[in-house]
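Presented as structure tokens, the chain that follows is alone, the form predicted on its own.
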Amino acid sequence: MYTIDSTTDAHEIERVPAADGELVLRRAGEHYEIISNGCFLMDTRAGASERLLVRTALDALGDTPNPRILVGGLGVGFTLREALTDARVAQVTVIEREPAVVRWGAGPLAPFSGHALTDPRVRVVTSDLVAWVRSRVAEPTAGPGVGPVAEQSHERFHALCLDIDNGPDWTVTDGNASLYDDAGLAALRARLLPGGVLTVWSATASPEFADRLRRRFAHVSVHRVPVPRGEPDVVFVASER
């Protein structure tokens, strides 16, 4: 996360309690920002690396028919929107911990995702991703513009596209760190169908995490996306293909 510039002309739209403090939705000109506990979390200005998160996964799946995608973290909807641009995609499940983010995604942020939450292929599960990955039964679905609750236990997907932190070494909460260790990667892999793909977004490089991925997946690549604020965003891609 990044410290907020106090000179910005952004004004507050809404402030809500969150699982780990508070979230604030702000507007700055034509764009919106989401702030977590006083630190910048995401905004609607760019989104190239967020789109790459799902595009690299879909490319790695090749000609897999009717892929089922899991998006970890709704954010401002860039990743979800990119998934839906591929006509092959049969379903996108979004795991989002914060109900307010889902509500904002169906409200003021909807134009930035192309109103993706109204797509019939989309369902949103309001749950902590770390707990959900290890669970045997999906949490109830909630929020506006969402699809039906999954009936099967321990669902598996063709691709997992995760963006819930600023990276494996820079988590929003301490508990999220367990998603990126060896046990967390084992739990994630158990959620993949044969030949599936895991992609992880990061605001910083993490050679240690890349090495951890290489111990569990046959093919690992690291994509860097230049950004105006300095250090490139990073997308890790791991698969057996």
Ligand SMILES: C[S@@+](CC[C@H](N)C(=O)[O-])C[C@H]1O[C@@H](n2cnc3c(N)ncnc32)[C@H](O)[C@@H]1O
The other form holds:
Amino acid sequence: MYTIDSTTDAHEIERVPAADGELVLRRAGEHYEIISNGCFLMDTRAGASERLLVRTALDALGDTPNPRILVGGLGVGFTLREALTDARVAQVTVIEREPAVVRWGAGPLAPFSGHALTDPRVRVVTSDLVAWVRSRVAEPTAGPGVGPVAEQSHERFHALCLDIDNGPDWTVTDGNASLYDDAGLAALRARLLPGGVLTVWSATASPEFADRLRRRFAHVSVHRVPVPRGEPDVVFVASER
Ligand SMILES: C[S@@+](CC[C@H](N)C(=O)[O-])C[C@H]1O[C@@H](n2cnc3c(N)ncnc32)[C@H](O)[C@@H]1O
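Now that the form predicted on its own has been shown, please provide the structure of the form predicted in complex with the ligand.
So here's everything in the complex, that chain up top.
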């Protein structure tokens, strides 16, 4: 997310109902802005910290072959694009709550993600990440002596790269807050493969969230990315490595 004031010359392209309100896509010159309930959510102008969100995860994974990445929140696709620049990345699952954001990502915003949604490594799930993380799917078991039993399990990833809010202390909808509490972190951790990495984007320092991560992960680092005005963006990186 990039928290600058929206420009006055921007004009509205589309306004749609969204979770707890509405979403607006605006165009300002060659750039686009996504506004959520009157608050600036993301635009196509910058993206350094959004790219760092996935770059730090891939660096932490070292030489892990064919990493499978989850990107939480499509936005304008900067994070997704960065994941796809790494040839090692085998699969990226994007969890995005708003169907309109996915549609815009395949339409006017496609050039900003490098047309990422057409990459065969990308799978988009239109779902609420907070609920999805806690969900379990029935997977058929197979093998000699195993009957038609379904085992409750869930898909796991080498990296979870999450940017769905202005940060753990500044969520865009009330329901998102439970992603960052102890139960939320436990659910996220259960989605990581052994040695996996969790990264979380924030527009504020969120020291309590950093402490919560330290209680649950062996290694936690905090990266600050200067922005033109205001507090630096922050990327939290948590892993067992
Ligand atoms: C700031 S944008 C993400 C920016 C992205 N990192 C990029 O590079 O453009 C946040 C995105 O998260 C989505 N989002 C917000 N809450 C969500 C939730 N609970 N589940 C899934 N997506 C959510 C928003 O619709 C929006 O597309």
